[in-house]
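Just the one chain here, laid out as structure tokens, in the form predicted alone.
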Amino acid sequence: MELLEKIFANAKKHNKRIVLCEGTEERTLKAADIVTRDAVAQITLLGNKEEIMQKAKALGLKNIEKTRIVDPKNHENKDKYIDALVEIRKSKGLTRVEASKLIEDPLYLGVMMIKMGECDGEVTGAMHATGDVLRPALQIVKTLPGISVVSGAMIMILKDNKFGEDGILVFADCAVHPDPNERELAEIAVATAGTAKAIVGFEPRVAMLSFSTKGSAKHALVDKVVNATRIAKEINPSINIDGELQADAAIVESVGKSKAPGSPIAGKANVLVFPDLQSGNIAYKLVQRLAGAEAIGPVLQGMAAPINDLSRGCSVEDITSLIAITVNQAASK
């Protein structure tokens, strides 16, 4: 079975509920339909009734009428949701009458929503740039314990399955975080074995890159990468991890044997983790042009609960895609 299909039938066992904020957007209402037909999610969508039905009938989608659909700006929960943004922001001075504007904002109810226990993730983004969807989930729903920092995973399947698990790669950070300290980059390395775990199925085997392989080069460039690893390992000790490690020690056996020898990961990590979001991003991008590899993701990862962020380029198998994603992590916790 193949990556995505295994991530779908994951998604249809556990059939969370999942908040879809721009409900009166094409790709999303479309999206929508297929995995409340298919039972890959429970969906709830924000926006106007009326206008989201008017949509899904010139559109010719049937089971629309079978998602909950909460318009931000009249429900029946409002005040009560009013008050419990008050109640978690009150230490930043908000107001009754400034909660009461934002939570008409689908991407601020969407997270209390989350916060409320009436839905287990959230995915949106196909109209909203990756800052306005971070913003509301960092004040409302915030990180997991331990971790202060979100970050990015691509899922990368390449076509020479003798690399990472069949084929199958994580790598991190490629989205969000530009420069990580080595705090920061431990729990990046942290949160994406939970995310390779969670929504890949495997044990992950992380790799903490540098230009440098075991001490074969001095730069304190290469000093972060050695001393993120070990506070990883130091946040969660039963993580398969090591660094530093230049990226064919990593993930090629023969040169891991050779400039790594007795390495647990050296020439066969399937999670790599990237010394910041410049080479991580450079290198997905090359890996994807260059090899022909299929990229899923960004999957947003350090949250306490799964919230995740398209592409305002997506298609609606991205959508649909993501929404099993988060299904998975939803499952996970």
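Show the other one: the form predicted in complex with acetyl coenzyme *A (ACO), since we just had the form predicted alone.
Single chain only below; no partners, no other molecules.
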């Protein structure tokens, strides 16, 4: 079975509650219709009910009436949520007046619904920049215990199956943390190995990427990757990881053998951890565009609840896939 088929099949077994904050957005509505029809997830749409139902009718979407619709401006739990938000952000001095405004913002309401146990996960971002989607999540849901950094993995499905795990590689961080320090980079590596195992279902072989392989160059940026590799092993001694490796040494067997002989990872990595967000984000977009790879995600990792951000250029299929992934993440919690 193809990877996405497996992810959808598993999602149907769990049918978790997923909130879509951009309830009036056309691609979001179409995706909500499909996943409701196929019982992949129980969908909550945020937005004005009348507007949503009018759009659904105009688009000929028959299943939107089976979703739950919550209007951020007017719903039964509004006061309860405002009180809870003030409590969560009291150390930051959030006032009730400020919280009353924030709770009318669907991006804050969606995260609060997860925090209050009304939903299991969120998929948003068809109309909003990544930072705007992530900020409420980072402020309210925060990170998993023992994790200090949230990051974003891309599942890259290549046309050429000689790379990675039968053509599949997991890249990170491609989405969140601009400039991780060595400890944060180590956490990103450990989290990405976890995502590869939990969502893609393979045994991770993690390469910590750099412009140097095993000391071929000397620079503070190389030291950061070497130290992050060591710290990742301290965090999780069973992790199968090596670095620093150049990208060719990580994924091409012959290059791996010549540049990093004896490495358990060189030439056969299926998880690539980039030294910072610039390299990770640029790399995934180049592989997607130049090599025609399918890029699924970003799958956010390290967050205390599954909240995933869409690209504003996303298709309906991208949204349905990310909903199914989010259900899988919620189920594996």
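Numbering follows the first chain given and starts at 1. Between two forms, the rigid core is defined as the largest C-alpha subset superposing within 1.5 Å. Since the model is a prediction, treat every value here as computed from it, not as a measurement.
- With the core held fixed, G47 shows a CA shift below 2 Å between these two forms.
- The two forms, fitted on the rigid core, differ between these two forms by 2 Å or more at the CA of D248.
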